[in-house]
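Read the single chain below, which is given as structure tokens and is the form predicted alone.
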Amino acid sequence: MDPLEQQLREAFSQIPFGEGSVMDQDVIYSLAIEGNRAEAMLIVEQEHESLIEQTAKAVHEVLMQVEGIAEVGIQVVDSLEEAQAAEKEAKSAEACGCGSPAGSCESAAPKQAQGASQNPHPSRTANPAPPQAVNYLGEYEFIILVASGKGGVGKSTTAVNLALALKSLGKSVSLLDADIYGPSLPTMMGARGEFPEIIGQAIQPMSRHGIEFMSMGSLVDEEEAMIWRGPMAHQAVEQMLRDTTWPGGDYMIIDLPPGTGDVQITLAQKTRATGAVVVCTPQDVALMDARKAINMFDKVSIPTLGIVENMSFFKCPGCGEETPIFSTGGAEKEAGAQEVPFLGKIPIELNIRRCGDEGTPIVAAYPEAESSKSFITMAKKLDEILKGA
């Protein structure tokens, strides 16, 4: 875990709250650092009212603490529904674009009071003044985020071997894991169990195959289940883009959860993305969720770069026999029917499993494999994509 995170976390399980503490009883709906200041946003409940004053008090003075920041913002609503509407707000606001700054634009939220200790009974209706926009990992001349509509159709594997394709082309890559929920990077790059070294405040990404990568993984204990609400998840995702020390080069391929949630939202918002790969397998149901993940990156203004069919047959290693485990020319067939490119098809190969599992997936293991060559020559239909755009 971050030492920030546990700092902060120790500190907040020593404010009383009802029965317990204010993490204990979800009174801290969101944090943010931006800069030198933090905003935070409480939960607390009509029928504890009476705590309003105290509880901000308390939460204001321990982030007053941290190192860096001079200036809090504490929010308070009085339910989930009213904290969400509060932070879809702020969010419409900070994708405005009109460049004015924070708070100035006529779309833009107001304000809220600047802390417990200047203001000691804070707004209930107030937004936070939604924080400057920025534009991470502009260190990259490509930033590629590797997509599904669903999980189990071999997104992460896609990711990891598509990024040591461009490798093995003589482009300098970087990997991100934005899948907070069930990051699998350390244990595909060889990486288990290990954590980064962390300089201030400054995360050194971890490095193998030549690549540098980052995972919520590799900040926080294996088995941790990360019980996050979306603005937690959001944060996290920031602090890998903001605090790494991120080398640059020719490619970011960023690795996101399945789905269409708040880590696509934030890395289109906080970043200016190339476009995305979507991956998925040849039938029906997995095709549908495709079509999905590609409207919301039209909805975000991020082109699909390509659709990729994963699992597209079996081969078997005895008479060389190809089976459509589950159907096949579908993702092909989608590509056309959302005027994509379709950039290759994937087999269902042993190797590619057991080499993930090992730490050393299947391009780096076997680059003579065929699922290795797909991946290739994926990469190079990619690169000529982007280079002839």
Given for the second form:
Amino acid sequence: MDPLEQQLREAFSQIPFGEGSVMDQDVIYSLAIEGNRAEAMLIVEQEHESLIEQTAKAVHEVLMQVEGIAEVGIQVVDSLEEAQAAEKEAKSAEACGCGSPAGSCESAAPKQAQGASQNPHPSRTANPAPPQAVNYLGEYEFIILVASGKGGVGKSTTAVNLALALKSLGKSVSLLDADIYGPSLPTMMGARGEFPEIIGQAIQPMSRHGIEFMSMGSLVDEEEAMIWRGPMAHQAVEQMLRDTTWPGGDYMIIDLPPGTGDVQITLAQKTRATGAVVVCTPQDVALMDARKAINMFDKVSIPTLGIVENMSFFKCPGCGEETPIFSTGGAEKEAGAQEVPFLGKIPIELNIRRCGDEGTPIVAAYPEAESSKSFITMAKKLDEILKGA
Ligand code: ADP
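Next up, the form predicted in complex with adenosine-5'-diphosphate (ADP). The previous block was the form predicted alone.
The complete assembly is shown below, putting the previous chain first.
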């Protein structure tokens, strides 16, 4: 037996699960190691639901201890059928790490069906293929990740208003709230407290202001989503991607969680993202975070399509004087330094906050407002960049 396989089998035997261990209870359905990334799929049946978090965490820890592993993705499903279905869906895209065509190798085979024990199959390829994207999102011409290095800079506000601005240009647009730690789309889209229709396993996206959208905040209690971390967050995002019946169209706008961690990387890799839009405020500390976000996208080969400077200035409604509360122009400079397009500045406006809280974003409520015009100009720029104009 490969020494790594032996090491993992031993480690998994130490993780308690039900009457035995993760190893002897056949919790691990598949495990693939590719380069510095490990991906495991666990089967935890409903009766053991309360063990999901601790088990996923323990498996995550074991894998992170393997030399050379820097990232671990854990997916938890509740039955063998679901594991097989997830695997089938991922088939050609989920590179298994053994070098065989995906879906045909040993690790991909549904061993439990034959009553055999699980094979964690941790062999590495000499030349691992880069992880490929799973087309969970259906048919969109462009999939745009809206990101920020840190929270509170107006990422969700930008995602929502950019979506509406694209819509006002005649595009068909969907919106996914992947900010599972602080899902704000239900509020901003005017659907707080409403639940999507679920037919079988399929979640029907909700619709507001001419945009189909889905948010974890519409599926679970907002406070519950806030406490998810690591593996649970991965699983939640993955399920939301996989199980929503997206209509397809011109644009899918994804509101990413703030920061540059595992969930962001998973999403970037799983969604065939066309590119990213990075939102920041003008002061130096925010720009440093924006730089980190751009670097993260570079590492996963996703182009940064542009930087947006939010809260650039406050224009006095009385005298019209512009005050750069958080400084101004920093993001434009940074865009120049990073050689990425600058998409525009959004002023601080009371109505941006108010309209967001009331569920009709400013571009829908006041299309003539200065900020709405900025969002629309930004949408045109983005569309031109993407069309190569
Ligand atoms: P993030 O997604 O980066 O955490 P949000 O988009 O949720 O940030 O914005 C945080 C808060 O700031 C929200 O209440 C939002 O309405 C408000 N906000 C964002 N941008 C502006 C702006 N340009 N002017 C006024 N309020 C804003």
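The term rigid core refers to the maximal set of C-alpha atoms that superpose within 1.5 Å between the two forms. Positions refer to the first chain, counted from 1. What you are looking at is a predicted structure, and each value in this text was computed from that prediction instead of being measured.
Asks: Aligned on the rigid core, do the two forms place the Cα of D298 2 Å or more apart, comparing between these two forms?
Replies: Moves: no, less than 2 Å.
Asks: After the core is overlaid between these two forms, has the C-alpha of M23 moved by 2 angstroms or more?
Replies: Yes.
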